[in-house]
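Just one chain is shown here, as structure tokens, and it is the form predicted on its own.
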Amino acid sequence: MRAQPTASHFVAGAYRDDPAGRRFESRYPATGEVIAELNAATEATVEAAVAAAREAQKAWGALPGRERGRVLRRAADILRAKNREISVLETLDTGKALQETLVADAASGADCLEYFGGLAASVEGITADVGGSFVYTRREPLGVVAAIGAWNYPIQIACWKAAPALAAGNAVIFKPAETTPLSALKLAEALKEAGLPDGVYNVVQGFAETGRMLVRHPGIAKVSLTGETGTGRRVMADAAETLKQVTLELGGKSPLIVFEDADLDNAVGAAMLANFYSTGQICSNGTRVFVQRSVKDAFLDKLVARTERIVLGDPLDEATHLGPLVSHEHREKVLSYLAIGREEGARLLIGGGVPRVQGFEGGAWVEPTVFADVTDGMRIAREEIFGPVMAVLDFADEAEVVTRANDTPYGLAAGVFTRDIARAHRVIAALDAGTTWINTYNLTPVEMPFGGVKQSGLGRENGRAALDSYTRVKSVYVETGDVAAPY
């Protein structure tokens, strides 16, 4: 089983390798099999990418927005036409079930390209009358954007970052996570096929040092990162050396609150999606599930019954619900938290170990796991696990649960389940979170700005807010009369 790309990097419209770069492998998490061998970008490749992007951006940024939009919309059509091919590649690279990648990865990336392609012609400034003279503003592209992706949604994140940046007239250099390096190259192929000029979208592979070269490079105007909070701090510090703009989409330990009047079947379904989808490897997951005490037992009974029916198996079989974690290294981290949960006194309801999946014994598997009777001070309730591990806490009333839900350094997401619509809006308004849901969870249409507060990040992906963040405002004062001077 191989998914070897033509070469490791995509610079100035062509594949290239960097033999001097550190070699690394991409492995299929379900078996541990090597599917591709690549090399990391050295300084020479990074410099070539920056030079190509800076040169190509001049003409791209000067095009009318409607012409840029056409390219993005054509790329969206290409991704949709190749959805199955790219979805299989994404499953091989990440281990996520094909049932998921067919609908949540390249398909959502295509939606993003289409949406920002439609917005590209709407980048505009304002005018203001100032007593006979007037002021107007121009929204101009920033220049070259360095985008650094995460391994959980590789092509989706590549599109979330590239589409608004390209629509606004910037060039992009994308660095995928070294764990999942392959699908960003497929996006590069689709954009080139759609007519994107060479050099406007580039891919460089590598590790933290490659990302640091991009972040520190004086020829790059902005950095957009999806990653862990610790990585975000380091990127922000490095970007400060040249006062780059940053968008940081970081970690979370988000609350999902279930009141006693909620539809419990819907709430259980949402809690499962908020903890088990993508094998729990989603930054916005509602991993602290607060359930009002009067319905806790009923909620847990339904939850365990439905969790028992989750199908683990061949990720390429569309009947499989849950694939392995992205790597054995990451599995060790998740397993350590399962041990911590037991040691801290949480009640294990289901899961908590390594399943034996016939034919895939070498995979990075973890059972979908539910802990009940979790308290706020437990590490499984405070630290991001990034695996299929749900912590269920109980609460007495609204005031209590809002206070406890906000007692975290994170603020990425939150959800509320209740039939009382006034309470729903009241609680959502009181929660310290950037992305929230009422009576659902983890739906992220491209029209909806996505991002967090506190240590969950800065700025927003998607929506009009993302497009604006890839532009700078130039103010122009136009004098229509004489210049009054005291000299």
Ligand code: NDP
Second form
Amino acid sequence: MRAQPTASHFVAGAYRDDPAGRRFESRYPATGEVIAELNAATEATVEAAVAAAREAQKAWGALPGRERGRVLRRAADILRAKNREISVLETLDTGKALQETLVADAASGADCLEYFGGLAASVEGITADVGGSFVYTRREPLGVVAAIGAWNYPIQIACWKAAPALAAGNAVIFKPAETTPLSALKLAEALKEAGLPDGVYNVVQGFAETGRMLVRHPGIAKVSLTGETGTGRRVMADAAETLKQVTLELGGKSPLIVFEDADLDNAVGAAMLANFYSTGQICSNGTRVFVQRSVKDAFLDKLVARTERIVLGDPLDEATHLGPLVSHEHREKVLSYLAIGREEGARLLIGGGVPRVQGFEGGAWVEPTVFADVTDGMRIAREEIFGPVMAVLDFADEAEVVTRANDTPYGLAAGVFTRDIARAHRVIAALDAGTTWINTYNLTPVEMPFGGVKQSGLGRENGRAALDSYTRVKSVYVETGDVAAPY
Ligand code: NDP
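Moving on from the form predicted on its own, kindly provide the form predicted together with this ligand as a structure.
Let's see the whole complex now, leading with the same chain.
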């Protein structure tokens, strides 16, 4: 199977290679096969991308918002028309089941382009009367945005960053994670076909060094990163040298709280989605499932019965629920946590090993796994595993569970299951989390601002908040009288 792109990078509206750059491969995680060979951007390519973006941004930022919006909405239509082709590519690059990529990746990217395309004409400021004279504000583009992605939702992350940035009149340089370099190039093709001027959206491939070159570059105004909390710290420190703005979407260890009055079937379904979808590789996953003691056994019985029915297999077969992890390297990390969970004394209910998937023996597989009787101090309850590993903890009452749920340096997401509406809103208000759900989990429509608090990040993607974050406010005081100078 091959998915070789025309070239590694997309700069100034054209594919280009950088033969001097470090070579790397993209592999299909289900088999280990090499599907593409690429080269990382050296400084020359990064400089070319920054120069092209700076030049192109001037005219793009000066267009009326509705014209920019039209381009984004056309790109949304193109992504939708190519959804199957891009979904197959995303499955090959990430290993995620096609059943998921068909609905969650390019499709959500298209929603995002459409939404911000619609908002582009509504970038506006305020006016205020100050006693005859007045002030007004302009929301202006920042300039060139460096967007750096993680490997779990490659094209969705590219769209979540590019769509609001472009709608606001910025140019973008996107660096995908080196593990999943391919679909961001398809977005570049779609945007070009939609009429985006050359240089306004660029893709440079590479490792952390390439990301660092962008973050430190004085020609870049803002950095938006999706990645680990440690990477977020390093990026923020590098960005501080030139005082760039940052949006950081980082890791999490989010609580999903199930009260005894909850609809248990819905709670079990949501807990499974919150731990097994995308083979557990979702930042906002509810990886600490707190279940009220009186319903714990019933919850676990239903959970195990449904987990047994999860279908692992050929990711390109739409009947398959779960693909492999993104890489063998990442699987080593996940497997180490399965061993840690056992050593710490958590009760393994199901999974816990490497399955044998017929015809895909070379893949980075791991079984969907549930540990029960997990306690707060265990590493599997404190550290982000980023695999299909659910930790179930139990609790006695509301006050206790809120305190324990908040006892983490992270604050990305949280969920509550209860039929008591007063309790639902009260508990959500008490949780330290940026993105929360009542009686569901992990739904992230583009209208909903998404992001974390504490060490899970800064700023928001999606929603109106994201558009504003790609603008700067210029205040203008207009004097209608005389200047009252005492000199
Ligand atoms: P990493 O933090 O390892 O990498 C993220 C991106 O940053 C990659 O493109 C990486 O390049 C690049 N990078 C790494 N170091 C630097 C640096 N010093 N300067 C600039 N760029 C750098 O994350 P993963 O790709 O491993 O993704 C998994 C993580 O992402 C998890 O922690 C997860 O929680 C988080 N995540 C957060 C989301 C959110 O919205 N909050 C959503 C999805 C994931 P390269 O990979 O090529 O080395």
